[in-house]
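This document opens with one chain alone, in structure tokens, the form predicted on its own.
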Amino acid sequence: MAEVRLENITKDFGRVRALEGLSFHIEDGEFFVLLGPTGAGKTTTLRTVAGLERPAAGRVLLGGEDATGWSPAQRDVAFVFQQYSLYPHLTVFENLAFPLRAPGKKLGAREIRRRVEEVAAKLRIESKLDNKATALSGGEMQRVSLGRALVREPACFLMDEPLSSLDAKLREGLRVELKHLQVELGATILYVTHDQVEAMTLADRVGVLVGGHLQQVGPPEEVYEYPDNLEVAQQMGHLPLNLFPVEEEAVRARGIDRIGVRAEHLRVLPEEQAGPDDLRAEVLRVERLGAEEVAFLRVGNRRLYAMGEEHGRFPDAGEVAVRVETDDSLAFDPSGRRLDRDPGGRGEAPPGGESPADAARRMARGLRD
């Protein structure tokens, strides 16, 4: 496996700038996830690393060597696409063996069979080797697609949302298998997705890409809890961030423009238990997801989201009280930069000494009034 490094990559498609000054590195044996919305430049980044796109500026380094001018065949990377891209007229064995029979490989039949059978066993498709690709389920087809990359034993794997076309249960199972395989093989993986759950569960480190700009890189838990800015905060987490606007001039003068509160940091109480700083909200809908519940709430013309792990925590309808009861709220300045300070000392404390949680409670009182 090999280290991957991008240095100041810029890529244009006509008048559209897909990537601008993109720089990050992936350690040898690291699972790096690039997270971002549709159109952020994720697939363009993968194609640039693979050599399928040539950057207008910047360098791609593989294993410490400048690979910017190398052809795709010289880069020793394996690309796993969102769609399976299997040869329907070939068996599973022949699909897996296909990349090993390329002219430059010069592998014997015995070595090809050994690699194919070894990978098929790891992916639990050894009983399907004689089946045609068209006779497989979606999950099996994606396993074959992954296997075709694994048999090559490349320096780096590039994965373009390979699980997005599968149903939720299959995605969950293949996430576990993929992470297990990566650890077992010590594989270097660059994986792109718009799915925050995939980013949180798979990544050793995650990079948040928005509009061709890399916003933040770090361990997924750190990026979730201590986002550098509002765009990162809104990308991390599968529920929207609750935002409280700051309208008081005295608070705005101290640099705080908006307060963000995660859904799991809002507590929903019966209205009769409301305190002086609590919001009064209307329950619009409750989604019960097994051990988890999500409440969709309305305060005036504003929508809020609350999440809890206790079954039956939220009433199905009616008026409730909503309380901000955490010190993990996030304060943002007018540009969207986060102001609150994390345990590592990054960021800036809001002027005036007021914690984001206190500010959020006061914003909630302002919304109620």
Partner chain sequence: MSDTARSIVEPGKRAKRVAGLVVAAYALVTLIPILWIVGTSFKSPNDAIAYPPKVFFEPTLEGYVNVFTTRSRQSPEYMESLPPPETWYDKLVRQRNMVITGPSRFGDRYLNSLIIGFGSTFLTVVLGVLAAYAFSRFRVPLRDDLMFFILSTRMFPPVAVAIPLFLMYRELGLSDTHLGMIILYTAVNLSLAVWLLKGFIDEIPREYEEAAMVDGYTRFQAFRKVVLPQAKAGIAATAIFSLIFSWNEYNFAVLLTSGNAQTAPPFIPLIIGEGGLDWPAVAAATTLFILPVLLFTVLLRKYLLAGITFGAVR
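Okay, that one was the form predicted on its own. Can I see the form predicted in complex with the partner chain too?
A single chain, with no partners or molecules, comes next.
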């Protein structure tokens, strides 16, 4: 395994700039997740590391060596593609053996068989080895394509949304297995996804990529709690961020343009606990997902999302009181940058002013009136 470093990578497709000045590094043995919406440039980043795309500018370093000009075969990285991962004309065994039969490898037939069987056992696909690759279920196919990467013992793994085509239960199962494998092997993994749950659960560190720009890098909890800007906050949330425009001059004067509150931080209160500062919201719809509930609310002409983990927290219709918790609101300036970016200073009122949460609450009052 080896460390991976990207320095100032820029990549254009005709007039489209897919990546701009992208720099980050992945430590040896680290699980790095690149999170971003569709079209953010995630696949392009992976393809650049693999050598399938030449960057217009910048360098790729593998294990400390400049690999920018190397061919894909020279780089010794394994790629798990988003789709079309298995060769349809080969059996599962032949698919798994394919990387081992590469011209540079020179492994004996017995060694190949041993390694294929070892990986197949690890991924629980031993019984499928003689199947045609096309005669597998989605979960099995994805296991085989993970296996094709694992047999190689490469310098690092590149994974392009490997779980996104699977149904939820399989996805969760494989996610756990993948993390387990990575810890066991001490593998260096660059994993790309648009799913924040995968980012939160898998990553040692997560990088948020939007529009070809790397917005923020850090441990997932930190990026979730202290997003640098609006885009990161929106990527790292389960549901769309509730955004309140700030109209009050005193607050605007301090540079606060919008207040964001995550759905899981909007507290819904029983009527009797409601205070004068709390919002009154109309319940439009409640989705009961078993372990959690999501409510779609309306305040004035604005939609809000609220999420809770207790049953029966939301009535199916009618009015509820909603409170914005002081510690959990995020204040953004007009350009979308989050204010109070120093984690230590978060939630506390800056000298001579009120905290963003106070502002949010007062602003909410304005909404209701």
